[in-house]
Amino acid sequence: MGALGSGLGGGVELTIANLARELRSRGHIIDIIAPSGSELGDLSIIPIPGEFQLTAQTQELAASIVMPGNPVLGNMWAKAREVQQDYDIIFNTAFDWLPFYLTPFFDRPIAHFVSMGSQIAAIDLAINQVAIDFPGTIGVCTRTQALTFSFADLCCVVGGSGVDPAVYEYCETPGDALAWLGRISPEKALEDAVAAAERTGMKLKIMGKIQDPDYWVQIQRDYPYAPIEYLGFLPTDELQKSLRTCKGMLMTPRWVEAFGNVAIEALACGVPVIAYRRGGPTEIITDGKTGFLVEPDSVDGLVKAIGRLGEIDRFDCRYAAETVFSQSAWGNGIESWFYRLIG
């Protein structure tokens, strides 16, 4: 859906970076095969051209599997089943229906990384089949995830993501400012921060890829006076100085979120989360300790919480980033889990 490094991947694009860092640490060698013009600072990258395929979440259930002429999707899989032989595992990031369809044509095995709740009832036929065919090769986020699929019991959950928290700096005094980062489309329902930043009067500090144009246009029609500001999407080690220093992040999805890369993000600079409890947040948050789960699209719950927010002792948050939600921590269960399809 886009080029590594450019933001269209969400979350997807730091757990890639991350988990490849982490595993070549550990003295693995580590490829990517990725769309021509991605870019993961120092990790090797094996540049892939053509067309990009159609978001899963902007389709509906009974959607049709649809691929452009000269799918870049398609292109990386020949190159995967090319190259096949020099290595011991394929760890599969895509949320399509091509990948699995392929798993039963090639020799090594593949770890596929499902990182979406249930969206395209073809795409679920697909990965159900897998499951069933190559037992314990389908890895999950959370729980609540896995629930979204009629398969659920067949899922292995992994873990969505672990950061480095050397790379995020801790502030135990922030400012007044709230922070909201994400993809800006639909599905993340940004409008409920917004209106309820309107509501408190505090400052929104707005990162993340503009995706869809015509709905940020419309946020901003309908909220002319609320105090935000837009940064853009940021590199990480900017993106930690902007976040570092609010008192809060919010988070307001409008769909079951497989996991959240950044609440634990913010986790790491000591930054409470207040989330919708719905989908993968409400198994990152400690409600009370490292934020708060509100009732799904409660702006007046978003509010009350924001209030609370002096409740939360700061370093319980960064505490959570350095054990459970670390790199490291990750690297682990991802590595054990590599190792059991490997056999």
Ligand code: UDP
Second form
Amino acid sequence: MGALGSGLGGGVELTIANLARELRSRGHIIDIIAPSGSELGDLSIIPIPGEFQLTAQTQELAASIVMPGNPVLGNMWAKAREVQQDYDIIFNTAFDWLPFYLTPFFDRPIAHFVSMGSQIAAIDLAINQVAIDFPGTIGVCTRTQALTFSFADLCCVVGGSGVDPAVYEYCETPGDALAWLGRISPEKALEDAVAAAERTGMKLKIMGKIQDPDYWVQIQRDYPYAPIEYLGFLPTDELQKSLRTCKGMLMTPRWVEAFGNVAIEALACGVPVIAYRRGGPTEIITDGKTGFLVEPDSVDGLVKAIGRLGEIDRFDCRYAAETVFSQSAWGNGIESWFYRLIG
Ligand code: UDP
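Mind giving me the form predicted together with uridine-5'-diphosphate, seeing as the form predicted alone was just shown?
Time for the whole complex; same chain goes first.
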């Protein structure tokens, strides 16, 4: 989809960085094969040139598998094949047909991290085949995400990500603003959060990559008087500085969000999350304790929950991030999954 660090990869970018850091701290050696131009701080990257392809989330169920003439994804997997003997396991984070199709041609085990729900039938078919031929190698973020696939029972729920609590500062006394974080793209339905901000009169701080510029322009046209402020696509440290002072975060995905990294980042700052009762957030947020789960696609529901934000003890949010959704808890799960696959 894009180079690591660009934001185009969405939550997977943070997932890769946090997992690599966690496993490295446990003494493992990790090299990341990624498109040229990728940057992930001090993590080791093997840069691969080539052209990007269409992202899966913008395509129809019946879409064909189309690859560019010089595909970066194909080149990345050629590199993986060349160096596979130097590693115990290959971890795939691409939601794409090719890595699943190539799986039987590799000697090393491949752990596939599937970070989206069912999107394209041809990809589902390829994943299903791997799930049958290589049991235990399909990892998904949440049970609700797995249920979008006909082969849900062949998937292992390995969690979506984990945050390092030291990177996010807890804020006990917030201001009055709300936050919305994510890729600005139709499946994220930012317009619902903007509508809720307009109705409540509360400022909405928006942070994230503008993936679909026309969509963003349309939102601004439709809600010219909404009290919104776009802060850009921020690096994690700046993001948490701005996020932690917010009274709550709104999560409004129209699609079945597989997980929702932004939810655990908000919790780490002590910020309660109001989300539609759909997909990954339903397995992250405890209704009434770390936020509110509201009727999907209901702006009324968002507005009512915003009025109840004062009922949440922000420390409960931080506590969930430090325990259930911490980088080390997630590392435990992934490490034992890898050990099982390596045998
Ligand atoms: N993000 C960021 N800077 C921003 C806004 C968002 O780095 O200004 C990151 C955020 O940390 C999260 C990702 O964008 O890791 C969004 O991931 P999420 O899982 O919520 O959704 P996805 O894009 O994967 O569907």
